[in-house]
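Quick heads-up: it's one chain on its own, the form predicted alone, in structure tokens.
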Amino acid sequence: MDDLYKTVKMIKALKIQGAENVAKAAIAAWSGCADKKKAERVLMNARPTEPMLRNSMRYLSKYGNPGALAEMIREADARIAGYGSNLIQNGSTVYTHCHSSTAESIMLLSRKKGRRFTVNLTETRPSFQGRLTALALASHGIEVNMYVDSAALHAIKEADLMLIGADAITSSGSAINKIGSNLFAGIARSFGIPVYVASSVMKFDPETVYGKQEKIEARSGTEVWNVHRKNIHIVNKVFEEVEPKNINAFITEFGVIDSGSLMGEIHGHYGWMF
């Protein structure tokens, strides 16, 4: 159980981050546990915002093959990173925000074909996840121009498109991102740049369907600023919800398609979800 707790308070502390990070940190710890009833509910309630680590705890408790959801996933991620990666074009200026896995290898995938292209990027305070895909980005020869998050504007409106992952996917359409994506997909809607949101729909919600909203999760102030003043209150919210509006279109294991899509494909391929 030692195994266990240390991964949940390495997922607590955001030594382990992104969602398919998270969930594959999840299933290794639960695969490690005698006890997987114990495991199963220890890891459900590691994080907030966490949908993926929580339907690979479901599927764990239907069929109990690690193995074959590892294989699931990785056979995901690799078709998200063919669709994705046909998306960028030699010349191409790609802006994105914070770290995803998912959103870096559809880059990096593009890299390996020949394209050469640019990254515009913001830096993702308080926790900087912006330098994580900047340095992974760069190491492999992509050019990449990083700026501070008030200084968005100026990255997006010189880009082709918008590519972000995702943490969480709501029966609505939208999608749950690092604080700021939904402000910044507003930002390229108003100048016509296409938004893309680069995630397996594993991490579908499946309790928003029964009108529950996904938790968004808020961590302490001292990320943001170590002051301790009467009448200063320090607001450090993680996520926040990109309205359908602002997304032209979801990059998943099943091809590039709509909001309006994406039921159908949960439940036709996902319905062990349910």
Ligand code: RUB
Second form
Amino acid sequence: MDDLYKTVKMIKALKIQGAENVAKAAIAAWSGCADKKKAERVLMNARPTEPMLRNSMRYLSKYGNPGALAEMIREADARIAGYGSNLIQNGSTVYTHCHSSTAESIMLLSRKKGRRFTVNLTETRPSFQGRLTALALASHGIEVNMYVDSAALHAIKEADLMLIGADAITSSGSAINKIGSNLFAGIARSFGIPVYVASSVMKFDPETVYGKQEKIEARSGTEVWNVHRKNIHIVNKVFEEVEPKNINAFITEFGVIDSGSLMGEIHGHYGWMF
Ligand code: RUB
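For the form predicted in complex with the named molecule instead of the form predicted alone, what are the coordinates?
Next comes the full complex, and the chain you just saw is listed first.
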């Protein structure tokens, strides 16, 4: 049980971050816990804004086979990296925001295939996940230009494509991702730069089909500024909805598809979610 609560603590403190890393850690914690019902309940709530975590718990509660689930995720990742890497050309510039292991794996595979490209990225206040992306890419020989968030316009207008991850996909074809993602996607679109959301369809929230609005996580204001003064209210919403009109396509395990094609793929392949 100790490992279960240790995992939950690390998820809450962002020591484990990114939708997929959160789901993978939860699967491992579930596997190591004897009381499966309790593990499901506790892990489901570790980060309430992560449908991939909830879908993983749904799968385990139905089939109880963490090995098969891990394999399904591994296979999806490999397909997404393969399809996405074809979108990055030699000499191009990619703009990204925050840290998405899915977007990162696309860029790393593209580099592995021998393509040379530059990545412009924004640092992603207040938790600076952009630094994680910068360190990972640079250590694989990818040139990175780091911008403060308020310089995003300059980072984006130089780019050939924008590539971000997703925490959630909704039935209306929107994505939920790190705060700033919709603002920056809108800027990219205004320059005619295509916006791709790299995400396994395992991040689809089936409850959105029944009208549920995706919850947007608000974290402590002290992450932004550790000050306590009368009349100062710190708003620290950490995610936002990326509107379908700002998304050219999703890079998924079923190919590079527009938001209108998502539902068919979900019903066809992941019917157990419902
Ligand atoms: C991370 C974030 C990532 C998505 C997708 O936010 O917004 O883009 O989670 O990540 P946080 P992945 O650091 O607050 O978790 O592709 O790894 O699932």
